[in-house]
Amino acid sequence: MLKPVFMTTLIFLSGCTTIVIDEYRRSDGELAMGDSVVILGRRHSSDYETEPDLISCVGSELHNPALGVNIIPEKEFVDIMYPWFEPRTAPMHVRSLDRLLENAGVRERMEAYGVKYIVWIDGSTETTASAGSISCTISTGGAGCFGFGTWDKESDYEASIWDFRDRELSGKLSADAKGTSYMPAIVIPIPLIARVKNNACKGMAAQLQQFLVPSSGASS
């Protein structure tokens, strides 16, 4: 009887997270049948790289063919466009698309995949503070832990939406999420994790959906 109660407690307890989404819109989304969207992470900085799992998460949350949102996975797109979207060669500004599309091979592959929007996500999630300690012992009488630990995480991401066909910036979104996780330990450590990056992913994906398919806002 004790085990099921313990497992239920782990599932429903978690750290708290706050998230703030800001949006700057120059034009509404205009996805048509057969159009595709690419979600890419910026990795040009020496201090950090936008995590591949965050890009994969946003793409998975946003992919919805029934709603007309077809996402090309990041790795697939970078591989087919090699080497033009590698970190060292990727265009940093929307005006760079003119020069990039002078390459017939690049232009043909982008058109073959029906690319309408390229979404660049820049940022990262970091641990900003931690405190407390937990000690564990093992003896002939058994094993156990005692203590309390806590740590703060902060996500800071910005998405720039490029209209590939009109070669212009359609808008920008930012997602700032903060949360504190806790780890009380009385015999057994119990992690209460604040899902900061995951919540930033879901918040940004929901806002991108409303941006790219404005009519979906009421049902999202």
Contents of the next structure:
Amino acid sequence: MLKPVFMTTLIFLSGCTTIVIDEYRRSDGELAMGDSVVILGRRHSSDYETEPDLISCVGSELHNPALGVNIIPEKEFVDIMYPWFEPRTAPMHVRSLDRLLENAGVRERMEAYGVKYIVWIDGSTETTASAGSISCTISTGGAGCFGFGTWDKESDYEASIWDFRDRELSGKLSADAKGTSYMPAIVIPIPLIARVKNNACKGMAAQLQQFLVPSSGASS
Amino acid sequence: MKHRIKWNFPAPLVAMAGLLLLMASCTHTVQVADDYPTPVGEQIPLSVGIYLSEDFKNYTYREDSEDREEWNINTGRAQKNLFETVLGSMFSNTVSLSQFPQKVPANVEIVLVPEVRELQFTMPRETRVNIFEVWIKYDINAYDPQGEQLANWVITAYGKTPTAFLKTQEQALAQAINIALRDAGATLYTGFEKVPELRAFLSGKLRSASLQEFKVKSRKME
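Follow the form predicted alone with the form predicted in complex with the partner chain, if you could.
Everything in the complex follows now, all chains and molecules, and the chain you saw is the first one.
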């Protein structure tokens, strides 16, 4: 008796999300022992910036030394390479890597950290629409809210995978996620949040893992 | 989404709470203090004196206009750390000067004196974009050891941060300023040798060094 009630409650406690992943692959991942991957967010656009929490989410989903995927955290990498990966100075194209690697210090650090792939993620999550109204009242007789609110969120991210050693673009991934959150309020507001950004992160991390370690795709 | 809240509290309590809220919301204080990473790259073969004035080390931007609430933004300590770290690793030898143009050590070839010309910021409600933005403009002056100006150039720095993961306006603004300061360091580091007067000074120095080396080698051969 309790199980159906629990399942129904779970279904209603989260909003719905749809996610679409596209992939373009030029070569398969070739991670060897000791190789590292860096995941960085693009921050050069004027009206949005790729959120650091999304980059850290993709990194922590992917980091799996047992599987041979070693992720260098974004902040640590940007600090050890300062000032060459700041929004103003970061290479925008794979061919710019040649110029950057003329700097002996940069080359040595990249080699010391075993950087094989640099993954650039560009995009953001935005609230696209909202509707509804909730009224809350507090009086001597008690307090309560009544109403209904809803809002839509949309994630749009693209990841470019650069092979640092071969200086070439290995592939591109894109993740588009949409979702609607609801907040019915009958005395107490109950938020039913669609985890749009989190789903985009998980979708992108799963696809990146298949790209970097092709053999893991079959098992996952 | 619209939220309507009706409060039924005693009037004196509401007035006092309102007054407290008003007092708290009138002045915003931002203290930016951070350490910055050392740049990666080759050092320029120069012995450089760095003079950071007291105004520079304690720089506080104050704004109290009709359109905005009062803001006190202290970037002095952070920019002192930044300039000392970046300039300290840029050159083969650096000396921090407590006075200028007096008491310049004999081995110093150039003295660098940065000054803040301007600081500006925008809040999300002003731009209708969910981002805090900061611009800082610095004047960088290069002098010879006698105090004659060799070069003067401007570096502009930009930093932004979205509001999503930050709790207060002050924290968001401090983060945007911190990003702008990192940008200032990057511009200073990558732009120094592009200043025409300094490029000429450096190539003159390298020419005279190689001429000296040539003379020494010639004497040895004789």
